[in-house]
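Below sits a lone chain in structure tokens, taken as the form predicted alone.
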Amino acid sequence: MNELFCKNLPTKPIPSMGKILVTGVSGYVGGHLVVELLARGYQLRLMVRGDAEAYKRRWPNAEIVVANALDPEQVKTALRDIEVAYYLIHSLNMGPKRFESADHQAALNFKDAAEENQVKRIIYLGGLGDVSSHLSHHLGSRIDTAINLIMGKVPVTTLRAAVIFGSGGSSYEIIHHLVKKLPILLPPPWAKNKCQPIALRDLIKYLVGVLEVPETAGGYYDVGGRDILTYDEMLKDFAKIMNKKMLFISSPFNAVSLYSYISSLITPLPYTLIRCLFESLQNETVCLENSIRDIIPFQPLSYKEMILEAITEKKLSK
């Protein structure tokens, strides 16, 4: 990463803040969040499942603790002496049949451990979706996780995002490879559903911003970029910016499993992850409220700006 996303953030670091736990640091969002929080002078403990030494080499200024969210005792140890905890855990890589129960249990373990350790606040990143509609298993699990965390005594700040767009992220990789490798696309009916993508940099700014605005404790906020588009439009705009001529022919078939399988052959992402993400595309994911923009005021990127930034960062990283 060549620049800090939060250097012009309207909120200010809190020097008196105690130690912060960040989970999900091996993930796309969590890894970038760690960089920003360290740059702002916060004391961090990172909860990891893999090789602790590798994480120590990557972030020598952070404390590393090895813990599995499904192990209650390990989670209690990870949360000891923590003031604020970021909950960025999901189990999508387990596949459609297993991730819901794992997400449910992990959230309950975290809630109980946070209470026992008298953590002052949890910041949770969930998914957009109208709870009054029939949600996909993925989005439903995100809502279930939020409920499990909120049921505890520790105040929870919940941010809900749709497609998170940036170089190296799942959404970028899927769209980039589909546009790059296919001359013809057959978008299914759910490609006409609306989405409000958010740039990775803007999401990180909101995640850091709510930490630095204590009044957001207990709040529930939708976060998104400037544009509301269909998934079909997102693919077409990407192709246009890439100067790639493609033929789009609408398909009458939903066939989530087939589209997921084909995409797994074309992109570097596993079928299980793509399947869960594609199921969620059958729901419209737009912000139902925008109060966060008054609390943490800045202008989020448009979708075209997200594409240009992601492509540029991809080139610079090579």
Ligand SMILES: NC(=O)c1ccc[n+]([C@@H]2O[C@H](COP(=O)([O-])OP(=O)(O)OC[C@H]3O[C@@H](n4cnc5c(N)ncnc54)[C@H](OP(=O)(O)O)[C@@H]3O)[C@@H](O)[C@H]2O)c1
The other form holds:
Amino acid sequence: MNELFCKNLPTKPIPSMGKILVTGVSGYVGGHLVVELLARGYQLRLMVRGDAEAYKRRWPNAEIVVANALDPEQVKTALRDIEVAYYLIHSLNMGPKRFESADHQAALNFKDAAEENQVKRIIYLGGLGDVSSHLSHHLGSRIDTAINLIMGKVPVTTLRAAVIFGSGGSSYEIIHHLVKKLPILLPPPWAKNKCQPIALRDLIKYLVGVLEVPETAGGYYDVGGRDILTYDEMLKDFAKIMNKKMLFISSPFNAVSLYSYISSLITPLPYTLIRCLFESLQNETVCLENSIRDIIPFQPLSYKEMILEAITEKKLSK
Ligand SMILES: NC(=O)c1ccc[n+]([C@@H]2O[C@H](COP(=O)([O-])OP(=O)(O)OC[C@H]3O[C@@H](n4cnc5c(N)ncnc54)[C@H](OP(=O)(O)O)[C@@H]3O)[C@@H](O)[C@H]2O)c1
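Any chance you could show the form predicted in complex with this ligand after that form predicted alone?
Let us now look at the entire complex, which starts with that chain.
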């Protein structure tokens, strides 16, 4: 088993905590969160679509419930007798035309079901972005989800993150494949936008940390790593650490569709997902407030440390 991310977390497990529902456990963030919560002794119910038996084999110490967030009755059943629920659902895989309405409805169903079941708290992870600027469909939809959840009576803790960086994550896979396979990169103008990536390990620490600091119920927190850098710099730093000699020639063309298409040929990710993610790179995604650093104090990783950790993790998993 990998080293646990929350080993040195300054907060402590709450033994009296009732059952916790985790959604999105087949996803990148949810899958890692489950491991940490189980290791801290929490009782979990995992909400999944698909083959319950496969999830039971993966996490024999957790209860599994099959529910689709678009089905209000199933969500109500999933939330029965739950004290805290993590909301980690998003539908980007449905593609640009369908994900917004699905995410909108899923959040409304969840809000209603949580209220009916008198859940004490919801913890939601969304995306960074300045709401006063014109946000991409993807980032706008993450804000819409927060609003839909917050409209109910159950207090929601909202965390907002930019790129989550770690082995197996979509951002790492895109950068890794582009740097590994291309001799020349033509970064578009939006590659000069700023981002504050966060290591998967630090993100998980914040998700567990807010559970263990009940005063964060109803709060809104931006979470990020130590560095703010442009996407261009992220690619260059990655190439440097991989010891890869590459030519970077700035391109004047925005061409999100073309860049997404080319990237889908070079990386293992589908065009529809890359397109949604690249559209979001048009927005700056940096923390607009840092209060979480006082509430759950630890030093987040720098971008270079995240790269090294992700590369090592990838090698160990082979
Ligand atoms: N990954 C990042 O870099 C990043 C960065 C910033 C913020 N975030 C936020 O973190 C959260 C989790 O992201 P992620 O990257 O872990 O997502 P992900 O890997 O794409 O996983 C999404 C999860 O949502 C589930 N889901 C989708 N539609 C559902 C439905 N109708 N009913 C039940 N489950 C459904 C999926 O289950 P199925 O397997 O059944 O489809 C999957 O488990 C999202 O809110 C995202 O915006 C992620």
